[in-house]
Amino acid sequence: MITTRFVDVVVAAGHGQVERPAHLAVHIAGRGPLALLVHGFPLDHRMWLDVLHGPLAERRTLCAVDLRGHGDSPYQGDAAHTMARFADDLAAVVRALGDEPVDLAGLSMGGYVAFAFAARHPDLLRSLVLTNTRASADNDVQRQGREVSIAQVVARGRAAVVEAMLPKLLAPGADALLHARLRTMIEGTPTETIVADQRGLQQRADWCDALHGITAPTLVIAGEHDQLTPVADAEVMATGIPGARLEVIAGTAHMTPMERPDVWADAVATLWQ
């Protein structure tokens, strides 16, 4: 059974930011030590539903967090959702739940948040799962692409994001219901949140030269057919992080925990012994 609770967090403002408290929804299933599941852009905790109902709940208390502005967590008026702010929100959730350190699994943007969490709150981190993500920052072309995406979503609404992203998220031949679930999540994310996410993604740090500093046991997961974060990106992380292990899940693209939740969970279980 999944239960939902809300955690009020106050994160100190960084340079050029306004301090904005957040009312964060956390969706919890399972038993044992705490593990955070962090969704990608522009999704919410529902991408983790199959994992929450799966065998990992016998090993951990799984906590799928709706980042501020996503799912059941209201948008707070931030112009940019920086990865640092998201990471500090997660740290506040961990402290509120009173179970630390934690295992942290992040997909795509959630992986970028995981890097920031590892850098800013290493004392709270027990292990790390970097799934369908990359360590590098946006280059100039990618930053400009985000500007185009922002203009499109402001002008045309969330349908523009669905049209641009959905074909790249799942492997060819994926179940139509998975497409529908992803569409529902994207269409339910406020336009303001999508813009703030894109601004934060533009600003995110490059972690390639800092990978060697990650000391937590780490698993890197990639999708065989992922166009957004290809296997080569995963290899960079697995090579750079001391002791990290790489798992490539066959027949999947960018949403491995949704496309093959059983295989994803088996891989993570080897880390969460």
Second form
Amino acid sequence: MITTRFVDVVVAAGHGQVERPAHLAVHIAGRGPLALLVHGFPLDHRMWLDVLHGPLAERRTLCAVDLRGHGDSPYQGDAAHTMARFADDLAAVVRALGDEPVDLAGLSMGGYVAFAFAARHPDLLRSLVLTNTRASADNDVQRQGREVSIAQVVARGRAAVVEAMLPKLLAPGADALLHARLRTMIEGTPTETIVADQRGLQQRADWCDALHGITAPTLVIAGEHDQLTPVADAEVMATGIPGARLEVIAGTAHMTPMERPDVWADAVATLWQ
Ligand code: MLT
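Other form of same protein, the form predicted together with ligand MLT, not the form predicted on its own:
What follows is the whole complex; the chain from before opens it.
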């Protein structure tokens, strides 16, 4: 069974922006030590539903967080959702739920947040799963691409995001219901959240030169056909982080925990003994 708790973040300090409190929804299943599951852009906890209902819940208390402005966590008026702010929000969730180090799994934008969490809150981190993500920051072309995407979503609404992203999220031949689930999530994410996410993604740090300093046991997962964060990006992380292991999931693209939740869970179980 999945239960939902709300955590109030009173102050998210230290990243040069106006302080805005947050009211964060955390969807919880399972037993044992805490593990946070952090969704990608512009999604929410529902991308983890198959994982929440799967065998990892026998090993960990799985906590799928809705980042501020996503899912059941309201948008708070932030102009930019920086990865640092998201990471500080997660730290507040960890402190509210038990104040023990957690296992952290982040997909794509959730992986960028995981890097920020590892840098800002190493005392709260037990292990890392970096899935369908990358360590590099945006280059100028990618930043400009986000400007175009912001202009399109402001002018045309979320349909523009669905059209741009949905064809890249899943491997060819994926179940139509998976497409529908993703479309539902994107269409349910406020336009203002999408803009604030894109602003935060534009500003995010490059972690390539800091990978060697990550001491938490790490698993890197990639999708064989992922166009958004290709296998080559995963290889950079797996090579750079001491002791990290790489798992490439055949027949999948960007949404491995939805496309092959069974294989994804088996891989993660090797880390979460
Ligand atoms: C995601 O899935 O979170 C996005 O593709 C991340 C990004 O736009 O860099």
